[in-house]
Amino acid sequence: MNIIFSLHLYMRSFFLFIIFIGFEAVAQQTDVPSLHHNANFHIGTSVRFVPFSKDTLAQKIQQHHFNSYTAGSDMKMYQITPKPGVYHWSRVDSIVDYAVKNNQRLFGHNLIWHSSTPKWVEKKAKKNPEWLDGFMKEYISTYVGRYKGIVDGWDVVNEGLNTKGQGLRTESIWFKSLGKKYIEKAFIYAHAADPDAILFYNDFNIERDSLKLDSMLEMVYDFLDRGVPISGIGFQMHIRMDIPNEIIARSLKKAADTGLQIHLSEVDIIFNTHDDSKGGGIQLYDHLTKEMKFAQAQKYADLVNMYQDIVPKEQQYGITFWGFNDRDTWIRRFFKMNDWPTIYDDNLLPKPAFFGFLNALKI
């Protein structure tokens, strides 16, 4: 990171520190400024539609702050086609209705992901690997075609790279059956079904794992050179407080240099750590202190600042939170640990993290 950018972040940090001093007087307010009304790009959150549809307060907060909707699990393959030849559209149609009614962009997460592949698909692919290509084409054509012009963008392939370091995730049924070509084929099929949709490759840890980032960029530049219709890069941005800003900034700059849309697609910031596996949480902190709250607020502000400063405006697809409150965060469920990664607390009240994010949008 150059000295001018470092100074810029320092000055912003100073002003945000002054703002944080007054947080205790306002942190309990529910009538707070709207995030998306103060942003020059889309602000989104993931939502689990069934519990959300019964929670009027969560809906009120979501409608106030966000103009982009990402389904948590409701649009993944195991929900869409749980049995051979069967498509379940009713929940996605309900999501479409909600997004249209509330004037929100709908983002499609996701089309191809090893973890959301139904068991019946894996079973058939193991018996006949070539069958999987035809299934993928039919599935993407049917799904993307049904919501053509409605879903603005898609995570076409999610987490196709190794968890750590270089290379593709070779243990997935998609790679085992079709080889590395499955990724570009998925983009080709999605583009054919909706030529106007923004098509993303989405992954985690690419903001801090330089080898993984370089593998992704090698793939992206190869696609661009050969005309494979990729149009965006999704940084999940499930980050820890101790990830240096300089590393995140360098990764964003390398991705932005591709000229593609950049989406911070699944943002949250944890204090504890984990080994990237289900149930793999490592509890370092048992209680959330005032100092930790303000440090997290600064980290959220830093992330907004880096996104605005590094990613050219025309490439800013937006920032999406992976859940906006600690009560419903996936971190606790998946990693089996307690943490406080979001901008609203367990009581659906704004945290200092909210104000850090908000005020960074305004500066």
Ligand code: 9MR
Given for the second form:
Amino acid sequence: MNIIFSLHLYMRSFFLFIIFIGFEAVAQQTDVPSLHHNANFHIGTSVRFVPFSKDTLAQKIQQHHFNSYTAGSDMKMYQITPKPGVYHWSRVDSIVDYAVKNNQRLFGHNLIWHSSTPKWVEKKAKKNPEWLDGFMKEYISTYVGRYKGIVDGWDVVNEGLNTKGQGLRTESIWFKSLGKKYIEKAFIYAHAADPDAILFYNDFNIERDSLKLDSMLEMVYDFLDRGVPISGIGFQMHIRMDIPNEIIARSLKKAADTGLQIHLSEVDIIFNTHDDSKGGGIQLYDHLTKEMKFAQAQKYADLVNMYQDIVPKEQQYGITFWGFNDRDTWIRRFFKMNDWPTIYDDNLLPKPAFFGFLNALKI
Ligand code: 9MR
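The form predicted together with the named molecule, contrasted with the form predicted on its own above:
Now the full complex is given, and it begins with the chain already shown.
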């Protein structure tokens, strides 16, 4: 398979090169083929609704390329229930209107995540750990129930595993209060509220950290054995140029072997590196050269090829970018470093990365 795979990639890079020469000079924001019209699976992006709803150019591009919408933060717990007993639905309702109007699948990100748990919930759970189970049940039932049949799938639990290596994230308030059972309970509550929703476990670095991947798979197989209603695995896929394709391919294969839906849920590709912590960027490259742009195009193409070749069609839930342009990327804000991880540039023009991705799509 390796030789055939490499030959296939080699041929693609040749065609890509020809296409760049033709397109780079003329490409306008939406004067390029639509990604989702050229794909067999959903193509999505995360969106921050507040700046986005006033940004007509970003909307035009988003409507042109994407048929799946993920909220970057607007649907997280700290937005939904900032105070005890209070639910803020109005922004989610506006997002639903936007997605429906533009024929986009709405993906729910996320229900339970240690990082988006409001302070008041943490405080209460510290005093009374058992309270958290009832709260979780009510939160998930109310939220998933309200958008039943509207939100297509949910990241039910996000980043429940340790940042690196084996095991669960034991310092999370959810684990501390309820033990490892909180994960399956979240799936059970979500399934009860909307039996048709596709329910994902979502995490980062599982494409490259084999110990972390194996911990996740152990959990997934245990859930499948015991009938816990999990239906998908989300690979966030925040990758770096130097993460070997062979490692990513092996991880995708292992996950696809579960038979579950596979979502590349937060895709971007950086050149620099970081230590996974806020402000932890390490600036290796401070400007983007033509060679780097083309290498990134190839990496985007490789990713699409691996997804299409390894994940069976009926398990391809889709590919979602974590923001579609370098101007708005979370990478710069979060890691405090410059980088160019996405498919559109700072001026909202398509990059070679865009053409790499597009050209690799098969219909
Ligand atoms: O990109 C998101 C950023 O705008 C938010 O401030 C942050 C906290 O809610 O979350 C970011 O998105 C994260 C996602 O929800 C989970 N995986 C990692 C993403 C980047 O930090």
